[in-house]
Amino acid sequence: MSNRTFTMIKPDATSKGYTGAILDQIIKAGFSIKAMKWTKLTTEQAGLFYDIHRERGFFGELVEFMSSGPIVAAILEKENAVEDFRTLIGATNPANAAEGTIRKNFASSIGENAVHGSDSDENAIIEGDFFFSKLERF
């Protein structure tokens, strides 16, 4: 078990001005930010990041969406980080997300679900390494 996880605040949430409120909810849940950047993915970068989904029918739509506007990428730290963050963000479908979760509060659909969260310790490392050099982490 790792004490770090990775997240992205997605283009739907950044375009609606939810970035600050989402970060506030993350911090109030006990996570500390160890790296963070505001950036915009190219279609090539989004394709590389989501390569695990390349063979799935939604891949093209996902890449287009994730490269449609700015995102906030961050590495977060807390004991039991991956599992606790998955609980904080809620179900992928905001209609099924628990009250008070980030997706219940800020997402509008399965596709525009406000935030990404790593699903395993291994993926948290891979995803964090995709966005941040060792010099950018604290």
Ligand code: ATP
Given for the second form:
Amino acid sequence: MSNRTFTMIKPDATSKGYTGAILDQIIKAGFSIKAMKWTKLTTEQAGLFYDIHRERGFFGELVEFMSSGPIVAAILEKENAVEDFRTLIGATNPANAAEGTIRKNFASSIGENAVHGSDSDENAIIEGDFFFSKLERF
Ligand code: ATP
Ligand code: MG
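Switch from the form predicted on its own, shown above, to the form predicted in complex with this ligand and output its structure.
Time for the whole complex; same chain goes first.
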């Protein structure tokens, strides 16, 4: 079991000024930050990141949204990080997200859902490597 996961604070949340509150909730839940950057994806980069969804009907919308404004990308560490972070962020659709979860607190729709969380240890490594070099992790 790995103890690291990868997250992004998505453009809806950064534009609404929720970055600080979301980071605060993540840190208070026991995650420590191992890498972090404020950046903006091109449509091509967003498409590569979400390549697994390329054939889905919402892919174009997803890529447009994820490249529409700045994001915060971060590698987080905690015991059982991937699973515990998915619990902390809540269901993909905020209408189904549990009370107190980040998506319940900050997301507005299934598309604009405030945060990303890796779905496996393997993808956490791939996604962290997408954004960060070895010199950017501490
Ligand atoms: P993420 O990978 O961003 O953490 P997730 O794992 O909960 O989210 P996925 O099934 O991997 O959900 O979908 C990736 C992202 O695609 C979602 O977070 C959401 O932004 C978008 N998405 C998923 N389903 C839809 C949909 N039906 N309509 C619009 N956007 C969607
Ligand atoms: Mg996913």
